[in-house]
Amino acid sequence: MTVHRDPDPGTAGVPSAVITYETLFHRTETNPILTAADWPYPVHTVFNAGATLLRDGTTLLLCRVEDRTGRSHLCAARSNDGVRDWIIDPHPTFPADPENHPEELWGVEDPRITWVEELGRYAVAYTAFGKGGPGVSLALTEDFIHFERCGLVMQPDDKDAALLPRRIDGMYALVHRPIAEGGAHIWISYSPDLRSWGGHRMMLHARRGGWWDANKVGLSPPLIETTHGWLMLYHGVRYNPAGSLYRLGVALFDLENPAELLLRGDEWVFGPEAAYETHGDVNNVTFPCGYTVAPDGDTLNLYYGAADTCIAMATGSIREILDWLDRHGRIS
């Protein structure tokens, strides 16, 4: 719980009210945990990392790395405790392949990782940036060394995608964020084979007016399956005269019908405050693409890009987030 005391304007210096809000995510003291200075080869910035726990308990981050051309590739970093002593691949783990995949001409960005038990492989959904704009591509891997590219599965402009870990009514399900005349909203689509997609339905709309998520919304890390439903952490963007603000909100969806919204919080729950989040290549950005869950099944380790410049980490409790949604959420 964070407490702010506001002085009564009529009684200078005398606090008359206590305003409280709940802190659901707590920054790691060693933030930022990864920067360009940690890389074993020359890079400009590292940010927006997908995350997973490998079977040996190692945390793997698949980091978006921007070089001095301005284009991005993906590089793996591994840590025993998920916070320090990172071992970083000496070369790009997943470079763009424009010769075979022209949709990757200008780089690959913002991976989200899902372990798919049925396939026995990790599914990496990422943004492929080509002449037509950003689109959603998929790749499958067992070891983050060898990858099977499935190619472009959602045409531009589309991004912020992650696969669900299991089928819904016999179909694979992909959450993504297309941009069309109707705005920038979060959708879900279905496929029998990870290649052909249909059954598109909107999951969460960007609100209008003065809301913190009024201009566009997008999936942050992959959905979290809980007994209460699919828990979504999503980013909302609000434009102001100084630029854009990227902050994090939460929503809950039905387990067997993920397009059905159960609860949505009105307030953001995490946003740029620390200097490494407010100042960088893109100011005022907290942008999670990955998380891991501790052995207790509740502690959430959230990995996020800060100001498009570095990678930071915050911890939270799935139980506390669901409780907050029960008290503060509504269908909206």
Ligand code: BMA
Contents of the next structure:
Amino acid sequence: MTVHRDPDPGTAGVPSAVITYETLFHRTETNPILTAADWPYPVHTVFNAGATLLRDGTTLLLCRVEDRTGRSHLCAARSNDGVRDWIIDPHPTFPADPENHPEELWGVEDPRITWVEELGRYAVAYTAFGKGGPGVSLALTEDFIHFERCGLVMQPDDKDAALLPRRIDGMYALVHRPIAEGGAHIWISYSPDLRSWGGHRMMLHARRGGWWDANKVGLSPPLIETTHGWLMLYHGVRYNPAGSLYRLGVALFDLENPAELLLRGDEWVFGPEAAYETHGDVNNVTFPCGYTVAPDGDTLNLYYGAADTCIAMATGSIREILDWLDRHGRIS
Ligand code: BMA
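Show the form predicted together with this ligand, please, because up to now only the form predicted alone has appeared in this conversation.
So here's everything in the complex, that chain up top.
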């Protein structure tokens, strides 16, 4: 954790050190780490990438790629250190399949990857965008080459989903964000087989009025399992006269009952500041969909879409985030 102090020593012996907010996430110096210019085929933008560490230690990003029809597909990029020298698939890795899945007519977006030990496969939850609006689909893969599509598991309007890595009380659990008249809140649903879903419970509500997360909340990367509970990084949206601001907040949920909120921070912990985050196709968006954990078990490499235009990375410490939540969080 870094506390920034104003380097100005002040005048007349009056210290002018200004203590600002704690910094939990540190931008990678070479940001943005991936842009459309890196792609081996023509694309408009690359952003909102799911992430995972493969068994051999390679970082795999499953990137949302928008082409010049305006529709998105997913494309894998691999790197040894998770920062540079990306090897990008020479063609779309996971294109939309509207013939068999009409819910994907307008593309596939914003994947979140979970390794499911029980299945020996990765579960990719993604937004399927079709005439009914955005819904949540699931696909399973061993190698990010061959995919088994489970189809639409949450009907529109729903997105920002990720599977938990293990069953809770014998059931798979999916975190997602339906939009209903009551608002855009984060929910959890359960399934015995990844096909039929029920037991729906609201996990985290969008606050109202002037709050930074007043207008919408949605899961960002998949939940992070810690000894203190499931750590959630979520995006909060605030509408203002200039548009929407997408920033990141943190919350903690009970390990055995993830619908139970233990702590929620009042303040956002990361938001658009750098030029590549404040200016792009959609200004003022930081939108993480994936993370990897370094071998120390604590360092979080967070991958986020910036301004719906490029992919950037920031590092944080799980221990410091939990410590921050202990000091600043409450049940709200
Ligand atoms: C959300 C999602 C994201 C996008 C963000 C900002 O609703 O659709 O894919 O990055 O809006 O435009």
